[in-house]
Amino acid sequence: MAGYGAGLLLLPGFAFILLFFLVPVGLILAQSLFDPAFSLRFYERIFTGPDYLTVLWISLKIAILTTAISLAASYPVAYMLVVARPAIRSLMLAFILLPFWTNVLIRCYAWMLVLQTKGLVNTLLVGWLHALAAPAPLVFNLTGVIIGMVHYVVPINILVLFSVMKAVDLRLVQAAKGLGANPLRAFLAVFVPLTLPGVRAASMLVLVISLGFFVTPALLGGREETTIAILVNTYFTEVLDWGFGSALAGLLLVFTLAGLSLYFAAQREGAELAAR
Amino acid sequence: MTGRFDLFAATRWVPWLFTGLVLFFLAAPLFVVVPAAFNNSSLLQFPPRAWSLRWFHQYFDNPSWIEATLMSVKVGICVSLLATLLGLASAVGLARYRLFGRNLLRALVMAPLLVPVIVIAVGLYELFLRLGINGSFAAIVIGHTLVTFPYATVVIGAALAEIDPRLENAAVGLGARRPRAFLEVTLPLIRPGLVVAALFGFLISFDEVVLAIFLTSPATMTLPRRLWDGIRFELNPTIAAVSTMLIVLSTVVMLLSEVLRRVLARRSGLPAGQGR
């Protein structure tokens, strides 16, 4: 009885998802596999030429570098959020949420102003400090993409890790100290292992986000930093080869789903560890 | 001698220094656009030699910027309403649904957030082109609703979980029909959740770039789409002026949502910052 009424309430949302999510994604997948008869020709093309393998490699490299640097930056900050006094914590959260709420285009534009040849950093290093003879190339290359991507994912990474660490019982760390471990050892031997499943889940999430991200590599990268997402855009809007573009989108989808299943597995493991 | 402990006491500032550097990295670049917006010259220079408001005048005098801003507001309002309604129906439906496949349905609602936006964008682009509605007002509203109503479902679902279902049942027991009991008992209690969902919906739509690149035409160009074109092809300080205004806006929205969160927490009888 109750289920019947609930079914009716669920209808509009799921009709919307069916029509505007499942159908379009299905359309893309079908288009990547039928030409017009079933064929894997588009996917073969991705994996046979060196050009597209390079693009896959660069996308993966950007995603992995971003994830690693983001974790290194986020983990200590998330920990400090846990141990900080409430007033300090609110202040820290303001610094984290401001970029989180700021349009990604503005964040990229800000980085252009900071990093370009006549930007803030180069003006500082070359003009004022005379540390460099000529401006360093900091943007429209891999450096620029990584800086922009890390800036994009760190707030997300910190917030996810913060929610993981909040669940850890800090008394265990106190107990380790009480038993004679020094603070560093108590942190490394007790706190860190307890957060590892959460770290794995958060990193998978960041990796998936980085892999499919389009705006930052497109604005802060150069020609060398062409990612799968950029290539999808190129094939749909410039080359107009929708079949091949669909195969690239399909591949991105497969990578994402693989990453997400690892994410959910890590999350479940974390929940089991916390329940123990 | 307690040299070892003194060493730890002496290095306690290291994690704080690291945290400070990460927070500086996150927030500081955003403010670099502010002096660029008030710089009189069209060339980028630090520090600016003369100040002016000309780039703000450029924004207000240029119909393409103003029209794009108004379009974003219009799209944002429609998306906010639509996403909140769909989210409300889905959240109530999911809370009451007791039949098979409940977890699958929950996962399906979240799915549009997990797939890379570029994949959804090309899928909808192709679907809308085939239907002959790409570039229309409806196209961008549908696209944005798809990526906002999952958030609305989660936020409203969380608000529903905070209230006691027996309140609505009591109203039914006292003779009210189920819809009236819902409208007069449950709905007022979850109002803060609805407001947060609507605000999120507006903000995400107002910020969204990738779908806008594919689904808008010159007639339906939104502000982020205009910014995207501006950053790629013009790169004059008008963009810094627009960015400055948007950073102010996101700061205001951030403070507003914090106030709302506290109201929500107080309604549910918990002190601020201690919600579930």
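What we label the rigid core is the largest C-alpha set whose atoms superpose within 1.5 Å from one form to the other. Computed from a prediction, not measured in an experiment: that's the story for all the values here. Numbering follows the first chain given and starts at 1. Compared with the form predicted alone:
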Given for the second form:
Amino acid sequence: MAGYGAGLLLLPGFAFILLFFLVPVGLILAQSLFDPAFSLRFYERIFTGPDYLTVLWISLKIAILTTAISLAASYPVAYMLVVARPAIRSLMLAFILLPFWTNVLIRCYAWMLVLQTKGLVNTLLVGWLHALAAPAPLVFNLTGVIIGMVHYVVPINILVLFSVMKAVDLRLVQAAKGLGANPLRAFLAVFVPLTLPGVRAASMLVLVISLGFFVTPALLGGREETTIAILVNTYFTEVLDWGFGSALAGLLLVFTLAGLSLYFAAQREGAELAAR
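Could I see the form predicted alone next, after the form predicted in complex with its partner chain?
Only a single chain is listed, so you will not see partners or other molecules.
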């Protein structure tokens, strides 16, 4: 019986994954492939209809832009967390974690109030600073979607990057400065390469989350910001075409798994280069 101890410890986790992930995903995929006999007509419909490929490209574009912008915004903040004094770090972490206590719907409605034509931003730019002659279109378009999604994923990005950065020995950067490198060169040549695993992990996590985003594009975007997730919801709840909606969900899953495969391949390559 002792030989089965490790297997028994894994059983609850395996049962959870089986019941709440593998079975639902399997049912969705089966729904997309059987109508009632085996058929690929739902997937053929996706790739023969240019509108669906356009929606797929919009989803990828939004996810990539969100990932890139959030990474650029998060990296300096994560570095500041590493070098800050403990009291300042605790205060910064409190503000970073604060958005997690707010529902995503409330965040979106708040951004509507801030970004609309008579919102805070346009009032400041047009009425107070006179920087613009007319209000800028900041919501119900791509700009609004990116702002809302970046706001959602930046705390996640910061925490992932911080978890990697705090393990970097800052004395290595000081050693580079002692050998004649200026602060910028020491940072770029020593600190940044050591944090690349965290950059890859944060980027992949945010990309996967962004690909499946529904609420923010639906509320802050316009008709040109229709994503795969919005289409899936439409075909499941309004059109009631579960077969085609399942095919769209399956396509989204394939792209997610492809991204994860690229991430793990990059991680293995990085580990091999580090070992040499």
